[in-house]
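We begin with a single chain expressed as structure tokens, specifically the form predicted on its own.
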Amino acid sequence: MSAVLRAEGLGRRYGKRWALSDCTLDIPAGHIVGLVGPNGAGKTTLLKLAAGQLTPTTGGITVLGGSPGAGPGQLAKVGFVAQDTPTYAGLSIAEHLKLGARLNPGWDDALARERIERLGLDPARKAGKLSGGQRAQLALTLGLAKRPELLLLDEPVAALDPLARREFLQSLMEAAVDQRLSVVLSSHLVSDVERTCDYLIVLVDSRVQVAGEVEELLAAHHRLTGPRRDPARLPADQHVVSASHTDRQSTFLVRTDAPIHDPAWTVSQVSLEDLILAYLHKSAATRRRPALEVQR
């Protein structure tokens, strides 16, 4: 399956402070990814790129097989949803609607006027008068009315509250099937990717900790509980990703796609919370411990 976005070394400073260093990836498409990481791990700087609103200071990355913001053909190919799901306080729905017509040729006015009116919002109300979960739609309609090709969404529902969180994320999927669109999610929290999301990048210092299919991930990640041991001491083939200890126990998620045949261990299945977070402490191990919040 084609690549929807490739970074190779890819990187971008402001001033002296690199926000994102040496990253390299390669998505496919046809899947709702969740790409998470800390803060500051470079997520936003990333999508940034991808969308042609910003360019790299170092290496290079494609989207769609294309560089980014390079011509009308190449941005109209890309949706972008910031963290701040912006729309204009001042215009109404309609106007927003409107707006996105003159800007995007490929505009479907059916699917914006249909989305909104199954979302029993006022076309003629201001985006100012909105709660943060009919502007997060708001703002979703408008990036899926484009028809793009991939859907760049920056934590778009971080500041909602639990419903409109989960409204947002379903009609994110529905769209996602119907329109066969690619999507990469930028989450902080773990239960919105569980939601929403097939395809798991972990992303801390501009670097790929762990990248794949989330039931493929999960499968191959397994929790070992027995008697104390060295890591050192377990076959090559089982990766550690976690460790801990106590005077007689050892307890480790590893990674392996061999069977696990020792009868000293008592083998259970991993959550993707528990992936998630292994491969972030793993990575934080000289660091203070990241920010990220598991919310249901």
Contents of the next structure:
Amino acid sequence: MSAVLRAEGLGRRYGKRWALSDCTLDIPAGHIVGLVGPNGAGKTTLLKLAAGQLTPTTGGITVLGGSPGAGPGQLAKVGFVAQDTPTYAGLSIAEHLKLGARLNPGWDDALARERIERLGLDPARKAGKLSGGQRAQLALTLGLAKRPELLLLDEPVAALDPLARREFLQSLMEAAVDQRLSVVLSSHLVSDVERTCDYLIVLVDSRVQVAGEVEELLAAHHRLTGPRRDPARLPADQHVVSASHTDRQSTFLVRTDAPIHDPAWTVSQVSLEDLILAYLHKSAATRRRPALEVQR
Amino acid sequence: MIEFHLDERSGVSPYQQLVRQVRQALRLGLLREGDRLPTVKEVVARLAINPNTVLKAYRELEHEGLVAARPGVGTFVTTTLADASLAAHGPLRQELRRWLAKARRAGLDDESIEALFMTTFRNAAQEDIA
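Take the protein just shown as the form predicted on its own and give its structure as the form predicted in complex with the partner chain.
Zooming out: every chain and molecule, the one shown earlier first.
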């Protein structure tokens, strides 16, 4: 299986601060990948490294088999829609398309025009006069019309109202089918990720906490509820992601590939949202361990 | 043509929801042999869901022998589930309506009716298995 993105020990430092450290990933083609994490976790850094807008401090990254930003051929294969879906306020939609045609060798003008028409947008309209949702759709159109194999989107819907957000994701999913695109999109909206993504990367504090196909992740994570127990007494193949205790009861979220036979536990499935929150919480807990131990 | 919808709070995975909606439409006679299901592109463009979710649902329906994919044309319903039992729906619905009216007269609200129905339904289903 060909990988769209492969990273090995990838890291990027700004001055003294590591924005991304020891990142190892192997994402197969044909997925819609959700990159989830709090602000400042390193999502933008990872996307910019993949787009070739940043160079690694440590380790290596290959995108679609090539080095990001290695040349015009590589740049044409990867589309990047940066945060806040930037457009030129003073230029009209038609001028954006003209610019896109001039800058991208594989530009699909028919596709761009057809999309703008379907969105009901007037090509003469200046980008500065568009609504947030329309501007996002314009940025998406520019990203799609260059006919990339991989489209990277950095928080594309964060600033949009629910309707514009849904419309944007509808367009994106439709395009993914039409153009056989692989997509990596960062988001902190778990419900959007749950709906649209079939591969998940959780990034916290510059580190990848978990990465994999959503279906496999859901099958490997379980919630165990039962009489209070020390996590150290769980089987070695059950990795505790989160634990909470009352004086009598323990609840664990564990990752394991083996079946759980211990009759003391009530085993239940976890939703993707529970899973993501457990990993976000886990790394927050390691940072603030003393405080949490007191609270228990 | 069937139109899918998605309930994010149901706790049922999206692909399962799609499978159930097709089965239900077949049982109710809303889908019949020869009908085409919406294409993957049509479904994702409407629901903003992952294309693989739709593919997985269609594969499962195909595996159950309810639909068949004709490459380049679409996915078609190959069976009709409703025929034998559909005739019974009318009288059963009427009986259920009468029962609902009775339950309301006895002072049950919507939630109590639903709870009573679901517990009875589950108990009966369990007894059938046992």
